[in-house]
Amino acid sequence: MSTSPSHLLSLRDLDRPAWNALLEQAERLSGPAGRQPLLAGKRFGSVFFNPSLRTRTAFDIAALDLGAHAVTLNVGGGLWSLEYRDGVVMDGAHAEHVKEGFAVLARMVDALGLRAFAGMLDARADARDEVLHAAARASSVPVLSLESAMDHPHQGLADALTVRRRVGERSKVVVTWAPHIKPLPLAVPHAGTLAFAHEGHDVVVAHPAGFELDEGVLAAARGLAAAAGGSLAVTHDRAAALEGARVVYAKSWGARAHYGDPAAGAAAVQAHPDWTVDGAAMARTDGGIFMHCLPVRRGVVVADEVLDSAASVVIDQAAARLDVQKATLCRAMGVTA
C-alpha cells in the first residue's frame, strides 16, 4: 500500500492521524514485518553535522532489515564542509552549499536524513532551524530530521512508544531538567514534551528559573495536549511535580540567556546539583519509570541507584528507536506495512 511521502522535520508538523499511524506502524515493524523487504531497491542517505550512536545505527540497521541501502556522510569527515545561509559570499571554510549538495544527493536517493545540532550562539537563529530548513528546501525527496536545533522527532516517537508499552493509559509524565557539566540544546526536552502531549498525557515540565523552553514549542504542546485530552503545566517546584508521577524523563538543557557565553552557561547548569534524579526523587512518584535519551552522565544527571534499578527503562527506550525509524523510513518512501 502506498501513501504520499513527506518531510518529517518536527513533531509539531504531525496531525493526530499521522502521529498514531507512525506509532502503530512502528509497533507492527517491531515484529516479523520489520524483517521483510518492504523497501527493496530503495536508497536512504543521511548527513551528520554532529556525532551519533543510536540514530545512525538504528537507521543503518532499519534500512538493512527492510531491504534498502543506506549511505551515511559526515560533514567535515569525508564530506565537504557545507554552507546553508542564503546570499553568503563563500570565501571562507565552507566549500559547498546545501543548495547544490542536497539537490545532488536527492537525485541519487529516495529519502534523506539530516542531523544538525543547535549552535547555541543565537537563540533566535536556533529557533529558525536554519540548516534543516535550508536542506529541506533544496531536496526533491523527503527529508527526515535526525535531530535539529529545536526538535528530535525520532527520539520523541521512541519515547512515546516506550510509555505506550510500559504504562499504557493517560498518566502524569514529568519532563525534568537535570544538572550537567555544560549547557546542552533544547531539542530533546522539546521532543519529549511534544510527544507526551501528542499522547494525551498530563505533562509537567519542571526546571529551575531561567531554563524556560521555547514558548512556541510550549504553545504547540498545549494545543496537542488539549486535542488529545491531556494537559501541560510548567513549574519550578520539582518535588511537587514528581508527586504521583508515573514517568520521570530527565534531561539537561542550557539557559538561552547564556547562549554565546559558554562559561556562564556551564556555571548555570552546575548551579543546581540538587536536581540530580536520585532515589529520594523517584520515591515521590507513583512507582514511576525513569527515562533518559542517552548518552547520560552518571552521578550528574542521574544517580546510579536509579539508572541501575528496575525503574530504569533507558535501554528499552533506546531500542525503540529502531522500530520508529523503520516506520519513518517507510512513511518517507510511501510504504505501509
The other form holds:
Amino acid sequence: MSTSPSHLLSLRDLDRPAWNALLEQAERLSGPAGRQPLLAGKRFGSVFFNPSLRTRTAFDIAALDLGAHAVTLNVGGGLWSLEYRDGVVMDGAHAEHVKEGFAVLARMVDALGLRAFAGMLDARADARDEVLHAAARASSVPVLSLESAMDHPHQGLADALTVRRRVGERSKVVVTWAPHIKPLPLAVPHAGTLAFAHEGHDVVVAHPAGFELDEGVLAAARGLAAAAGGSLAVTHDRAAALEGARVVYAKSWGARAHYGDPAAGAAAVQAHPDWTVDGAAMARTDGGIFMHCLPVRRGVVVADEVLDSAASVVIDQAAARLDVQKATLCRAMGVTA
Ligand code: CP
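Next block, the form predicted in complex with phosphoric acid mono(formamide)ester, ref. the form predicted on its own:
In what comes next, the whole complex appears, and the chain from above leads the way.
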C-alpha cells in the first residue's frame, strides 16, 4: 500500500472520479456545509514565492470557515530565502533549502500549499516545475499547488465550476491569448485548457503564431477531452474561433522564443493589440460569457465595455475559488463532506 501523500500538483494528475468528486464537493461546500468545523484542529501552511490576492485569501477564509488554522508565509517577507535545486553549494542569497524547510513545515501542519511562478528563462526548466516537485518530495503531508510554472489547479477547478453553474452543458469554450505590457507565464492558460478538457467541452485555444502552449499539456488536454466526449483544437484565427462560443476565456502569456529576453518578450505581447477582447469580439459569440482569472489590465487584455457588461463573470469566477479550495483542503486532509 502506498503511503505517499495525496498531493495536488497538476490538473493532469486527476482522474475523472477525482475531478468530479472535487467539483461536487466544492458545490456542496458553497452552501451551509462550507461553514462547519469539518477540519477542526487541522492546520494548513502555505508558502508564496509570488504575490496573490485571491488564492491566499480563499485559503485563509476556507480554513477559518472549516475550523482549521492557516499559516501563510511569504518568501521575501520574513521567510528565509529558499533554494530548491539539488546539489548546489549554497554560498549565495538562499539561506535554507526546501528539503529542510518543507520537511520542517510538514511536521507542524496537515497540508501545505506552494506558489512558485515560472522563471521564464528556460522553457524546459519551467516544464519540470522544479520548485514544486522539490517541495513535494520533501513533504510528508499533501502539497497543493497554488500556481506553479506549468499549472494553476485551483484556478482551473474554479473555472470549471463557474462554467458548470453558468452554462451547464457541453459547449464551445475559447481560451484566447490577449495582449499585455509584459510576458506572463503559461500556468493559467494551461489550467483553463485542462479544466475545460476534463469537462468534455469543445475547447479551442486561439493565439497568434509563436505563442504555443506546452506540447505535453496540449497532449494531456487532448486525451482528457476525448475521454470526456469533448474535443481540443488550436488556431491562430480568433475571429473564427469565437463564432458560436459560449465561453470566452481570456489570458495573456509570453512567447517561449523570447524567454530570457524581457524586452523582446514585451515587444511580442504588445504586437497584437487587435487581440484585446472588445465588444465586437464578444458579438461573434453565441451569447458567450467572458472569463478571466484576475488580476486583469483593463483596456489591454479586455475592454471596459466587456468587463463591465452582464457577460462578464469574473467576480463569480474568483468567488468560486473559495468553494474549490474548501474542497481541496478537505481532500488533502482526508475529510469528505
Ligand atoms: N487568479 C489568481 O490566482 O489570483 P491571485 O494571483 O490574486 O491569487
